[in-house]
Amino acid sequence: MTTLALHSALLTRRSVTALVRQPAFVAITLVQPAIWLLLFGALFETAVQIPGFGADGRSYLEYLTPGVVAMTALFSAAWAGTVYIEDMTLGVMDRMLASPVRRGAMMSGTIAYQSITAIVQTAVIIGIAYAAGARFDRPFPGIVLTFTAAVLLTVVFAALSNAVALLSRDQNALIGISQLLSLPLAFLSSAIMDPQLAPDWIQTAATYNPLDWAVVVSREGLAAAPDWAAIWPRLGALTALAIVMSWLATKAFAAYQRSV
């Protein structure tokens, strides 16, 4: 456990180094969150009071902001295997591999690199809506939720992000397959909209949605009666995903191995 700590606090640092050196990455990924938090804030204002939305008496800025965190985290993770399809293209992969690094190591520093950007963006995304005027009833504890369920979303979709490089090994395959997945789990979800005004099926494939459990967990943790029954379920299942994809990620080493 120590070595595998240690390597995986080498390798997380390998990749904060290559992210300090080109700051504009997260400038560049914080742009478009920007844009739907301060266009969609203002284009759909009103609709809070349509009614059965369930605002709450919060505004829509409001409202939106965790959706926006959450989506903001999927798209990211969402690209985190391009760090491994660059790797294999420089060699460094079956270099490391052929090296005593854990496997693990190798899986859980890019997610905790991951984990990192995601809480710095995180971190934008609330600063902008604040200065937008959004305010929250349960600041403190809310955003820490905001920041843990943003966090969990990333290891999920980073690790599928992973796995999905080490066995396509191609970045066209990556990028189509992420673009597949982030939209539809996007829009089947509470992220912008209200479910309850969506059809039933969406309602029904927002139930098993993970970036719909990050938004409930997040906009519950903010609200001024946190509904505990909405978020402990979800917390947990994001849990108990992040951990079940980062194990399956992790294996898929070995069918990458195989091929080369």
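Residue numbers count along the first chain shown, from 1. Take the two forms, find the largest set of C-alpha atoms that superpose within 1.5 Å, and that set is the rigid core. Here the structure is a predicted model, which means the values were calculated and not measured. First, how it differs from the form predicted together with the partner chain.
- With the core held fixed, Gln32 shows a CA shift of 2 Å or greater between these two forms.
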The other form holds:
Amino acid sequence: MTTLALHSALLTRRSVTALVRQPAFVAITLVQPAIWLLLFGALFETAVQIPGFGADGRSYLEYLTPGVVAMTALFSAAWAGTVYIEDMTLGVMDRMLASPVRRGAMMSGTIAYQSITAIVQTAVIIGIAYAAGARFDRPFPGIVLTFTAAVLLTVVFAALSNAVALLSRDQNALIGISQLLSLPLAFLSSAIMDPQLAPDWIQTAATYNPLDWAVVVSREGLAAAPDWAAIWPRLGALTALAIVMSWLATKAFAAYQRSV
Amino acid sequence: MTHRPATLVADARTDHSPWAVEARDLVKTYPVGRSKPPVRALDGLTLQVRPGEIFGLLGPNGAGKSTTVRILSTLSRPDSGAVRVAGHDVLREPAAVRHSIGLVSQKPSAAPLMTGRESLEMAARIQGLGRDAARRRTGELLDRFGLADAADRLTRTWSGGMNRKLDVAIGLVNRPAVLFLDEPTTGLDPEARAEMWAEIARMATVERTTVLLTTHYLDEADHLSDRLAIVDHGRVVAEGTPDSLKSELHGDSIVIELTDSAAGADAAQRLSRVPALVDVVHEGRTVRGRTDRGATVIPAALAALEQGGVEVASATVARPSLDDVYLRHAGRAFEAVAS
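Switch from the form predicted alone, shown above, to the form predicted together with the partner chain and output its structure.
Below is the whole assembly, all chains and molecules, this chain first.
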């Protein structure tokens, strides 16, 4: 095993261990997406009957599930940087940076941990959706695409959150930025409502919104007749963005060390 | 105090300098605001640490001790100056340096939701030890620091003293050639502090590690250091063994406490005219001086003050302490600046 992979694995395990030792936190992590799914599902149940709503014969719950998967991934990942802030408040960050641990491993360790969380949350959401009566036309490759999109979206925003943590070194700034970003991204997308029914500018915004890319990849993948022309470019864009964001965030370590 | 023969450090073979740590003319400034001049944390700091010794960096908060440790341990870069640690250039080969050092920063560095054993084992594996070697080293350090009984409890349930010991154990996990201890006993109760002192003295011998420790406790520097440097305003103002620094101040030190702090300047002026009393300085209601003849100078000093109508609360004669060394080199009393 290379040093990078070993260090990533050790750091991922550290975070997972810390998570399972906080059962209350695990419960919140799992209950929150369930609440969204059932609450939005009930609230907008009749939305699919609006003329022009692109549900393609699906129930609103079936339409909504990919949206809640992506929203959950985004909202969880936006908090990723808090681990770094805690490490900075303690001496953990200093000790790590003065040890042979690779910067890339410190980044990929937290991202891998967030990805594991995203996978568990996605599984729980799909499970609850099934239990509530949702049925998907093409579980394969739809489910695989759903998990892939959730993980890629997680990488993008966990890296962004880590970079903000390293540059701001401040919990409040991190919370502020993630709040500022998360809700607009969720609503400027097809997560809970078909943008065809919204003003043009929202449709345009959704085209450039990584959260919407993830939603479309998942929803099209689960459809009876997947629109591959919609899936591939978005999947590619998500992958490219995930790589670029991780690389930039790793660069932020250098900026952090210059500032302290 | 522990005096040990200088032992060769692990990387001494590749090192052409005889020092375990060498810093030359370090300058480091921090920007504070748009229109304000930057703060000069280090202003030409130079120091040399011999392999195997415990070297104390003594000074008040803000003197530049922590900044120095951050630069020596690769965390921060100086604006200018040269640094070598364990035979490697810190600025050019930070990765090599990181393999040869241990850093115990002021803040706790073990994850509160992990057990002591887990934290140590993980640190050992990051340092490149295999699974079995990491387990052995962990067991060894837990025993050494008396943490074996608590090893499998989450460290957030540990006392401050135990957590501090774990921090030091983590710093030692890779058998570093140089161990940096930044304020190792700050925040510890007296009992835990005494234990930590014993631990530091012992580990320098057992582990053959060069120790560079920073402290703002005079007694700590006096007790632990083979050699020490007094740092003030980002520079080393005095360097040597605690004994040699103290013996540089020949004679006794005299401390006179006044009842009224407003009389300080007047009293100092009167006392500086007393024969055989030199280096008179005042701060608040305390006036200090040095003399070779404490017994005869005290009556003369008190007479001079009485003549001037200055009321005296107390007068003491003492052998010089590191406090006096500090006063001499930094130009002000230590307690006044160490908050």
